[in-house]
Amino acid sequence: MRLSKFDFHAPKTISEAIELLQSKGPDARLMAGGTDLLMKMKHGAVKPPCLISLKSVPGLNAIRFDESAGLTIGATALLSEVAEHPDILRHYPTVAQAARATANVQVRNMGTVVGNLCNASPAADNPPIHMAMRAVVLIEGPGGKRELPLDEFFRGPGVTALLPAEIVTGLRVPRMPVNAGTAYHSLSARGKLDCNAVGAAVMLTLKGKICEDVRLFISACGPTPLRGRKAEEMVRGKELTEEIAAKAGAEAAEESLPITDLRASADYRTEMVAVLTRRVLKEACQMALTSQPA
């Protein structure tokens, strides 16, 4: 199917992009990598009269790491760049893993982490681990700049907390404590050619062998990535034994809200939530044990 006709703009500043969003109306669409948007346009799912590309805005493709502030990923930083960045590989290996797990090489060489977030798919690879790690979205709009925790950003499938003419300019991920561990796993029917059927991400911190804190998020089992709060309570304040991990997996399965669709049945998703929760908890615990001072 051929693309419908549209105007194309490549602003040089965020202010110019905001003004374009205001002047072109609510049907105008922002584009970073365009991997999701252009496919939707090709299949006639959306027909925006105007596309506003952020690729020409200087500095939006930056990836910066600071010992105190943590990691900042600009809005046009590519998935492939995040997956291979030395500071991310060293300090945020699970962030690199999630980027590397997204789709295929062609998509990763065009798509962006921030675009993956703004698409607001419940099955996306990148949101769960960033939510577990307390990431914050950096937003700029007619009312100025603001920051929003990522776990408050998603409102439903394809729906975010952005106000009219607001733009996500980047994502900031805090430093991990030395006694923390992270993990992410997902499953799909045809490897990474499909969207995820189910995924789980976690960050936990240990004191000795006791779990002091834990944040668990499940993808593709609800309208947004879901936090497994009851599963977290099964782990918090305890040593993560096989029995505790299994109980937490069962709780996470109970908390999930899966549906049956082309990618998987609700029963399969429920069962796999339990499996993946056990897996990510054990892997994150191992990372945390390894990172503790001798």
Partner chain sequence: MKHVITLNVNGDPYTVSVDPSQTLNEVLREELNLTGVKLGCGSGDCGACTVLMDGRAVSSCLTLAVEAEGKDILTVEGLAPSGEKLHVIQEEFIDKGAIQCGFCTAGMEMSALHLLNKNPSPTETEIREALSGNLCRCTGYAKIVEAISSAAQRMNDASERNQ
Contents of the next structure:
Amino acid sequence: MRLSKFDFHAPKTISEAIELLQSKGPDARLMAGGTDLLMKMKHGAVKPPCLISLKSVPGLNAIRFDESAGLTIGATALLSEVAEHPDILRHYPTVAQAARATANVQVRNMGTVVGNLCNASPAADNPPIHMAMRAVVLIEGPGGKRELPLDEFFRGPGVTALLPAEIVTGLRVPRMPVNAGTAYHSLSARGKLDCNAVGAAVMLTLKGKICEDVRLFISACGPTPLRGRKAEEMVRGKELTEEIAAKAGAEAAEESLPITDLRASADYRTEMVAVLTRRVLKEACQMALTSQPA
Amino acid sequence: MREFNIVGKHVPRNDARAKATGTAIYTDDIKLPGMLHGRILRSPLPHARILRIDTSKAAALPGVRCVITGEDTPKIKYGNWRLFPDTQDEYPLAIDKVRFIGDEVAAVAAVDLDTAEEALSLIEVEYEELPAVFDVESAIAQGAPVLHDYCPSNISVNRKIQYGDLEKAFAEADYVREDTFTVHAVSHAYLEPCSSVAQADLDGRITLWTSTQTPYITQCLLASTMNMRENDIRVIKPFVGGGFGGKMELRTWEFCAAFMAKKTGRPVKFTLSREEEFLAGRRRHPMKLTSKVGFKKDGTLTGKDLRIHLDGGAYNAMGPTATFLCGNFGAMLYRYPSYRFFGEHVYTNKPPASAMRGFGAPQSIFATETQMNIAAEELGIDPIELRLKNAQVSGDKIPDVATISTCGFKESLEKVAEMCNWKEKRAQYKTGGGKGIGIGCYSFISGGVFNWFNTQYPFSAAEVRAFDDGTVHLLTMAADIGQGCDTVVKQILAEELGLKMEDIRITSADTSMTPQADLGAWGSRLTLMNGNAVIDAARKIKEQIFGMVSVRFNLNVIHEMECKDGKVFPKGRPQRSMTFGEAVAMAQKANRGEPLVARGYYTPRDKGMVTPAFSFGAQVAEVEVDKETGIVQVKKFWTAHDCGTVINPKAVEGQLEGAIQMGLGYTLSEQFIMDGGKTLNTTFLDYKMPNAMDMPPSETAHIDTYEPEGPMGAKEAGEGLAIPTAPAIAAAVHHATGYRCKDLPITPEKILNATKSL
Amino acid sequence: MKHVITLNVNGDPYTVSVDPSQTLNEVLREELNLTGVKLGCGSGDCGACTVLMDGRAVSSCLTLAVEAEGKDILTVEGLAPSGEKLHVIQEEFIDKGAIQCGFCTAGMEMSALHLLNKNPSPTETEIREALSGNLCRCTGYAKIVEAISSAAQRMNDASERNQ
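Next up, the form predicted in complex with its partner chain. The previous block was the form predicted alone.
The next block holds the full complex; its first chain is the one shown before.
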């Protein structure tokens, strides 16, 4: 349970970090909070010869909210800071909730939302709601800056769309549309100290009682968080009745690709996708209804 | 009922300040000059012959001071019961064969941990893999691979109990049912990983600081495996971060630290990682229990036939005792006019199971209590009524097994029913409606009598040294591992001598100083057994001073004397008194200065072969089940229990609250997830023990009894409380969902699968 | 390559040479002999190694020592600076019977301090949430929650008196 040996660098700028990534080769690892990476190293799953910490880059931990541009979460902003930020609690309650649902107090005081995304665990708490809310990943690399929708970012367990020497510097989450609601539910089959067995997040926009738009993402049921497209179709353009919600749940269950592992069986996961989908749809719909002007 | 000054009062633990400030020294906190750091190489295979071990590269690594394999050791087998040599089946390091993933193969001591770790990777072991067995059925099948040559059947121990006419019992019964229950392995999950530091003394003695609940057992087994005499080993127990049965045998790292300290002349420390603890650590026995019971129409029990298989893992460890105790606990709680038990302990290629809080009782009584709940339903009798009808009472005897002197079981049942509004809630919640309440009960021993008879040792011993400054020094081998027995025996001594807590100094669990023998902290033995030894020593001190005081006051011989409030005086005449310190001074002066010392001991008599006293209790759980997800939420626990006199109320409450955490985990969330012989969940992230958010509120009542065999009326309050939680939750889940669990743990998936087919 | 770091632990400045692979836990326990900080799992799950870093409760087993450069660290040894008069949290842990084996105690107390610094009047649920990263096998948490609740009360009473 001791860490293997490595070189450590704490660059002061993003361009310095990119240069280090280029010069240290493909096995060098970037870290923000380090909680996921150090765990993997302790269990011998990875042995990077070089770690590059982003924590010394000034301003990278900023959380900014702007009425028009929305929310920007810097790469080293802590999970606890996101969970407790007044603007996030007010305008992005489900983003705060997902951050707060991540691991435990100590890990939230060390780990970051962006790190949780870059780790690309299919069971992670933060990706589904950010995907549902059309978050965009801010990337810098040797070729300059680019942006990528988060739902195109994940390529498999632990694999992202980042090119060599690219760094995620932050995450931008657009403002929630008017008349929209969001929800995130996760389940662990055993106990609360946990890594999820299954999770579901949704953003849903109403026009009157009709669901104009809906984005549903399921976690821990495939190699990456999955979009429930058929479930969305079931809901789009309709009023969210019990029956529609149940049908959407069944569709989402059909679309999910769970495996059996330590945390739950594939069958249980499939069944829970249906239950959670139904629950998040109803909760988001309720939020959208109450947010509508009377 | 006696009136007490210190017993039964709120007395903070004597070690609380040291622990609150971080100054309490645990084994891994010890650092000695020149100390080497040890690591253990473990088998990656569940069953294999060792063809060759090459340690030369590891030994040549700069910084490595010592590398050993089984071949370098005296090759002496050990096990906890020296009285039964054929049950001793373990070597400190593997000889010829490995039998589970994690079995210890070699050890390295180096100048630092990183070097030791690197050296492990340089040891080459060539194995010939052998077929392995991972469950009881495969292990006892014809032609199954044999784990130990001495035991071709893989059944290492069996135990029978029989009394009464069982055939007649079932023939006369109106209602007979047979059920099979399976229960799973769980981890002790003490927070402090095992750790040992050994140092060779000048005179060749080895001092071992170790995280143990049984210093004396460690001393004698370490001596035998090192081929030394017992007193060539000194075992010191520093503060211990929990044990729960998982730190009560000689373990490989204790041997390796001692052996390598002797070999290198330098202190050696081993501390396990949490991963090792989960991968290879001891665990509670998985069992399969088949129980047949008969009842009359009115609910009167006629008999019980219990057959069990224990999945023991690769070695006996404490399995033989668990086998024995399962049979005894099967006969507890209710009056069975006839009873038969047959238990077999089976080897499999998994980490050895061993003692764990309750020691066979959680498994045995899960079967008893669940079956009782099923029978109540089928007979149409309220579960508490059915229990009251059959409950054991004070004075009951189990032939050849036990005599129950005090029993507050019926009172516990009545009390708990009242506390939780049993009748109203049973009627109010409809079966399958998502809410339910259920009951589970327990009885437990206050220390074992078995296995220690036929030795020249007492069951427990204490020494009290009295000083003329009014203080006394208590020496005891009782091992405080967090349960608080140091505080409890200090309270007992202060009470008996009429002194204050701050007048008592204690030295405990150092085998070079504290009285020999005493099996340590297990079987809930310390309050009763060590408490009695302490009282015996205190009375001998009083005998020595009372004579002097009597002469001093020129009292008539019929006067009785008393020690109270730091004074010694004739009963009823406190005005004629002297201080305790003055009395000690006088006694010493009268004996030409001989220090005032007394030794006390405790050896039970006429109590049957099980235990001097039994605790009893009943617990009700209320649950709510999410019928869509199958997730169970326990809303509340109510417990009424009889542990005799409560010596330290907060310690007893703490035992109960901790037991509930363990019981809740056992029932709903904790399990080892195995792939063949490999333990897959080796972190607290995936070994899910309840955290602060998982714990429901709980209400408790103590049933007043005074146990004549106990010190000041006390009996056990440590392990028994870990027993009723599983059957209580299982019964409540049945009430809430209609799903009857006979197969622990209760998982959301089992509930959903069962309720779908209802 | 070793890094020379300076950090402030319990108010005392230290300069230590550390390998990047050393955790803060290893440096506190092995180099600074602050063994009140425990190691229960090494993977950030049990909380026995909890310390405050710049006021935040963190797992010292998952924090690289090099990243503690320039930080203020508070361990259980620094809870009651005078040594004789204990911190209210410690006093309540002792009085309420919240300590059994004691191995989780230091981490529990540090998590409690982190909570009470942020939220002086926590509800029972908030206390339990704040302890979700601290495991205990002995107490069932009941008396720990009670001790923290009572410590909060006493700290609030004391600060009212001071105003």
